[in-house]
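One chain is shown next in C-alpha cells, namely the form predicted alone.
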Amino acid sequence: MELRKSYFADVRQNGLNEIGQPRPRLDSPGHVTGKTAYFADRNFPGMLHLKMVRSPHHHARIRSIDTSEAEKHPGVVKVLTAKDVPHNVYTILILIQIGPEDETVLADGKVRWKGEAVVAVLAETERAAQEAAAKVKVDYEVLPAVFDMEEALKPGAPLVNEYHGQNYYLYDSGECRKVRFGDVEAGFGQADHILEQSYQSSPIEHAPTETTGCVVAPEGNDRFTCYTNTQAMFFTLDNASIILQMPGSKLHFVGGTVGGGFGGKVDVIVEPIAILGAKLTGRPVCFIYSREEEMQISSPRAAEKVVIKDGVMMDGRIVARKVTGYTDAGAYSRHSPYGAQKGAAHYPGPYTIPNVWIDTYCVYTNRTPSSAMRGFGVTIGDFALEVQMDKLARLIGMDPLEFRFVNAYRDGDMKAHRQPTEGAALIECMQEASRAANWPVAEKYMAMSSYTKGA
C-alpha cells in the first residue's frame, strides 16, 4: 500500500501514525489457531432444538394448521404458532420509522412466499424437531403469485402483501422516490445522441460459511442471554425487545465474531423465536440454519433492473441523465425501501450533469424477501452507470476514461439531489489509475484538480 502525500497537500495533516499503514486485524490470531469462539460454540445443559415448518408454496391462504401428530412426536417439548408470539407483525426498520410493520414472525392466514416460517418445533434433539415438524398438517389454499417487478406493477396484478395495499412501497413523494434536477426534456432536446439501455441483476445470496443462527440461555428473572452472528447487535435486540413485548434490558445479546456475513446478517430472523421458545419452555434453545435454509430462507441481494437514458453532446458532456431504477424486495420490506433510496440518491453517478430524472420503485413480489448486501441499492446501479458511461465513450468516439475526466465531479458541485459535493479527489483517483494501469491520457486530464473548474 501507498500514500500518495502530494495531493492535498495543504489540507493534509502530518503525523499520522496509522492511516497508510499495514496492521494486522486483531481477530486474525485467533481465527489461524482455531481458539475463535462462535455463537454455536455454546452448549447449555437440556438445550432444546427448534426447526422450522416453512411454506412449500409461493403464495397461500392458510385454511388450518394441525400441530398435533407433531406434539405426540417422541422428545417435542413445545410448538409455537402465530398467536404464541406477542406482537407477530413487524418490520426491522421501524425503529427508524419506515413503516409499515409488513412481515409476520410466523405466518398467520397467510403465506407470501416459498419457505416462510408457519411453525416452530422445539425439541429435545435436532432430529427430533426435525421429524415432528414433518408431521405438522397445514392446509393450504394456492393463490396467483407474481415473480416479476413490472408485472407486479401492472393493474390487475396479484396482491403480494396487504399491509401495503399496493405492490409498491409509497414513499412520501408516491409510488417511488423521486430526484427531479434542471429540465431533462430540455436536455434531451440539445443532446447530439440519446442512449437508452436497460440493465438488469438476479438475486445473490451471500453463502457465508457460518449459516445464521443464535443460542438462548434463560439467566433468571425473566431475563435472557442470546449469543447470536448477528451484524446488527442494537438493531436486533431492539427489533426482539418490540417483537417479544420485554423491555431491552431484559436481554443481553453477545455477538461480534460473525463467520461470514457481508450484509445478509441483519436481518432479525431467528433470534426472537429462540427467545420465545426459551421463554415458554424455560430451558436454553438452539435455533441454526440448514444450508439449504441458508441458500433459501436468508435474504439475497434484490433483483434490480435499471434503465438509463442518456443525452451526450460530441464535446463529451452529459447534458440529460433520466434513470428508472427497480428493487425486487420479495414479499416484504426489510432494507428494500432505505436501498431503492439510496439508488435514487446515487444513480447520477459520480458526474456533474445539469439535467437529471430519477425514479426508484421497492416492488414487492412474491420472492424470497431481499435485504442488505455489501453496496447494497448502489452495487448494482454502478454496474449499470459505469457499463453506460463505457458505451456513451464509444458512441462519440472517444477515449473511456477522457470520457469520465470531461464529466466527473468536482469539488462546490451541486449533486442532483441538491448536495454540494465536497472532498471529491475523483480527478486525482482517476490520474493515479491511468498511471497504474498504463492507460495514458491527453496530458490537459492529467493537470486537472478536483478543486476547480479551471484548472
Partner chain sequence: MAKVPVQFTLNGSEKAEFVDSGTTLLHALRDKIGDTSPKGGCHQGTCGACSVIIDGELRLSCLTLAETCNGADIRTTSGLAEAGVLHPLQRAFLDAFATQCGFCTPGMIMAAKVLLDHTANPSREEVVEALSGNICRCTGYEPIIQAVLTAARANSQNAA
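Starting from the form predicted alone above, please write out the structure of the form predicted in complex with the partner chain.
FYI, this one's just the chain on its own, none of its partners or other molecules.
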C-alpha cells in the first residue's frame, strides 16, 4: 500500500537510511538455529523443582495447614509456607509509592481467589513435587465470594481484601480517578440528542507460548543468579529484594529473552519464592508454570465495564461526555490501579469535547488478579468509545468518518485532563485512511488540517 508523502512535507526528512529499509532482527540468528537461550534452557546439576499448592476456593479462611505427609514423600527436600517468607505481604507498585501492600507471596490465614498460592513444595523431580503437593492438607472455612464489580461496590458485599478495607482502590482523589472539565450537565442541557450505552469485556489471557517461570542458581558467595523471562527486570529485582529482605547486591538477574509476554510477565510472582527455595536448600531451583497454570493462574487483562453518556448536536459536535469506568483488579492490586487511572485520561478519546466528566474505579473481586496487557486501561475503552462514535453518527444520520472529522482534536485544543494537544496529525491520518480504504468524505474534510482551526 503506497501512502502519500505530501503531509508535513516541510518537516519530513528524505535522507533517512533506516526508515523504510528492511533490517534483520539482532536476535533472529539465534532463533532460527535454536541457539537462543531462554530461561528454561538453563539446567544445573541437583536442580530442584518447585510446585505450588493452590487454593481450590474463591474466598476462604485457612484454619490449618498440615505439611507432614508431603515432607515425608520420597524426593521432597523442602516445604515452604507463609512463615518462611521474610516479607510476605507486598505489592509491586510500592516501588513508585502506590500502596498499600495487599498481596501475600504464600497465603497467610486467608485465600482471596481460586488458584492462590498457599504452600510451595521443592523436590528432586517435577513428579515428586507434584505428588507431594497433593499430600498437603489445608483446612478451609469457605467464605462468601463476590465476582461482579457492581455487586462488590454495594454496601454489605463480602470484603475481598482487608489491606484496602473496602472493595475499591482509594486514590488520593477518593474512591475513583476523576476528570472534571467544563460543565457536563450544561452540555447535556444544550444537546440535540443524548445517548447512554454500557460496554463490558471479559478477562483475556495472554497465553504466551513460553510459560512464566525462572531458574535460580545459588552462587558460592551468598549471591543468587536468577534466570527469568520477566518483562520487568528491575521491578522484579527490587521487589524480590523487599520480599526476601536481601540487598539487591545479592541478586543477579539474567533475562531479556522472553518467549512471548504481551504484558503477562510483568508481575513479580515466581522469582522471590524460587530464590527463597534456593537460599533455604542451597540448591538450584526451577519454577515453571504448567500450561494450565499459565491459563488459570497468571494475571489476565482486567475485565472492564464502561458506561458512556454523550450529548451530541445535529451538526455532529459532541458537546458533553460522561464516562464511568470499572476495572476488575481481581483480589489484589498488581498493576490495575494504574490501568484504571490510564482510562481516566483516555476516555475522552482523540476528540475535542468541551464538557467532560470521568470517574474510573479500580474494583476488588474474588477473581484472578488482573494486571498488564497491551494497552491495558485503554484498549477496552477504545473499543467502547469507537462503537459509541458509530452509534452517535447513526443517531444523527451522519457518515461515521465525517463525524470523527468534526470532533477530532487538533493542535492547540485543550484536552479534558488539561494537556494541550500538539503534533496530533489525526486529521491527516483520517484523510489518508479515507483514500486508502476508498471511503470518501466531503471535500471540506479533505481540506482540513491538524495545524489550523476551521474546516
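On a predicted model such as this, the values are computed, not experimentally measured, just so you know. Numbering follows the first chain given and starts at 1. C-alpha atoms forming the largest set that superposes within 1.5 Å between two forms make up the rigid core.
Annotation: Cα of Arg12 displaced by at least 2 Å between these two forms, core superposition.
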